[in-house]
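Let's start with one chain on its own, the form predicted on its own, as structure tokens.
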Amino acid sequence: MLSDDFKVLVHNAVGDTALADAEGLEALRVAFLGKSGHVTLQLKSLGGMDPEARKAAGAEINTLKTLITDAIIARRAALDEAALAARLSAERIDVTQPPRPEPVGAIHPLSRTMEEIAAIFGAMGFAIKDGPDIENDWNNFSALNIPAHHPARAMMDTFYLNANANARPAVLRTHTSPVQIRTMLNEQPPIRIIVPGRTFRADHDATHSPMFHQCEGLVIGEGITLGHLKGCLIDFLRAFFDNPALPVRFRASYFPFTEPSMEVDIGWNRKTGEIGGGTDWLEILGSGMVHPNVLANCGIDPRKYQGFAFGVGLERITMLKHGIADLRLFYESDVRWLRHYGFSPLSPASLHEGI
């Protein structure tokens, strides 16, 4: 049977519960029920004693873990209470008093131009594809059709890393043609993808940033001819501005990755800036179908297949569309300018409401 010794302490330390702290209260618990505490022993010298005694001792301590237990349980419950009521004492605000008025923020208009674009392409059908910003001379340039000593390459003067004597440095994407590339080579026609991103350019003034946006896109699949692409892109920039009848023109151009090329223009009003006014024209955009050596260079079938590809730049129609006349001013960080040119975060880009 237990001491009377061990009863004292027992019942002097359930009654002391009620004065003690949160570290107090820990340090009784391990003082009794700790792996050396006090109703730990004793249960561990019941196996000493012989049965009838055994008996009547582990119902006694087990009587007296059970309240040792259920009195902590209690004390921390009542400490617990009075922290968190003085906690609400300390932190007490009026409420009666008006919050501070906290701006509100905006959608920068280059990721409203991205959303709208992706709104346009996605009703047609494409899907949205990303890349790395460091790219290979190969994806970069020559699976392109731009090899190594091809003038192009010094019309897109630009910045390289890791530069050796041992191989060809790694270079900061020109534009996001790279994407089309790596989709070429991990994906079988069709294909029918637009891939938004930044790239990088040693350029640097009023219409020109050294990183700025590109909207590039690529279809790939048998009989495509002109009159898609024509189609396609007549259909987004009508949509993307905001007018049925807006005029597009096509001319011939050049670029090593497509044959034949097509610079695409639109009609504005050079005086007012009014777009699809006057009778003047305003290069917007990039075009072709999609050279024979590129596709072979990805392993696709030229005599199989065809396509077309176009590039964008974002801030280029951005721009236009909003009347913005310095590109300089997207990377300033001016919250003035934000909040004037940017959209609300609770109305995205859709076709159902209208661009």
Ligand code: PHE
Contents of the next structure:
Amino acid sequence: MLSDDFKVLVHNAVGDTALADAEGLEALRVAFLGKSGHVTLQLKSLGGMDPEARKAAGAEINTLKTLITDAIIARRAALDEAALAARLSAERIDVTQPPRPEPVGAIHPLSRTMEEIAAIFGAMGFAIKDGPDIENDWNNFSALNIPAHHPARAMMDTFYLNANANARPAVLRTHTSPVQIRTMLNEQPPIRIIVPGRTFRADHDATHSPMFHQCEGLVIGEGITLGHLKGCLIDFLRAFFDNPALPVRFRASYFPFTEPSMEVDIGWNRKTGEIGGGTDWLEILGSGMVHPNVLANCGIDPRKYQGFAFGVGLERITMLKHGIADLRLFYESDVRWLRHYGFSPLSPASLHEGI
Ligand code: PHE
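Same protein, different condition: the form predicted on its own was shown, now please give the form predicted in complex with the ligand.
Below is the whole assembly, all chains and molecules, this chain first.
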């Protein structure tokens, strides 16, 4: 037979669980169900009983054990639930509160230019690609038909990284053109991409920054001609500068990775700065038909596929479009400048609508 003391002990403890907090509950569990807890000791005492008594006592002990175990589990669940409810109400956010009067931010003019370019070329079926700022020498130069010691390397004041560490030094990409290579190595024509992104050259004055932005364009397919290049770039420039009559001129030039190569100029008035007016020309971007060597370097058969590419400096066209005189201010994070030249986040980039 079990002692009445033990039964009373258990019944009292079950009552106590109702009052216990998490720590008290754990102490109670150890006191009854732990290694030398009351229940455990009672179970151990069964060994010394004769079989009949053991059967009766065993059943009774187990009933009491279940009683206390269930009470502890139930109380623990209730405590957890209460803790969660307390947290939920303490951490509640009142979404109906009006916002604090904070100054409204503005879209940086460069970001706006990228949005507009994406909208204009997006309407022409171009996809957007990007690539790393740190490039290898092959993607930035060699694959683009600019071999080592070629004078074209000197044209771009390159930042080299770990220059003597290995045979393929890393560079900060001097243009977005290496993404042409990355794309052609990974995709089969037809290819139609633009690549807005950061570029780097060791240059610093009112119109040059060591870090600046370009947007590359690349179209590869069967039967792509200079006519496609011209139509595409004329449409782009007229949409971007919001002037359907903008004069555009293609002027023979040289880039190692295009043949023929062309510089593209737009009409402007040097005196007033008016874009599209006057009789002066302003150089705005570089372009050309992708050189057969570049296609071959990327495993694309130049007898089957042709294409064109272009690269445009984003600071330059942004400065022209919005009359911004000094390029260095783009990166000074001066909120007064941004308030003046920035754009409302809610105003849409809608200049492609004429296309
Ligand atoms: N990568 C050239 C530059 O930075 C621009 C360019 C791109 C020219 C594509 C032709 C074709 O000056």
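Heads up, when I say rigid core I mean the largest set of C-alphas that superpose within 1.5 Å between the two forms. Positions refer to the first chain, counted from 1. Because the structure is predicted, anything quoted here is derived from the model rather than measured.
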_Aligning on the core only, does the CA of F330 end up 2 angstroms or more away between these two forms?_
no
Core-aligned CA displacement of S45 at least 2 Å between these two forms: yes
_With a threshold of 2 Å on the C-alpha, tell me if K35 counts as moved between these two forms once the core is superposed._
yes
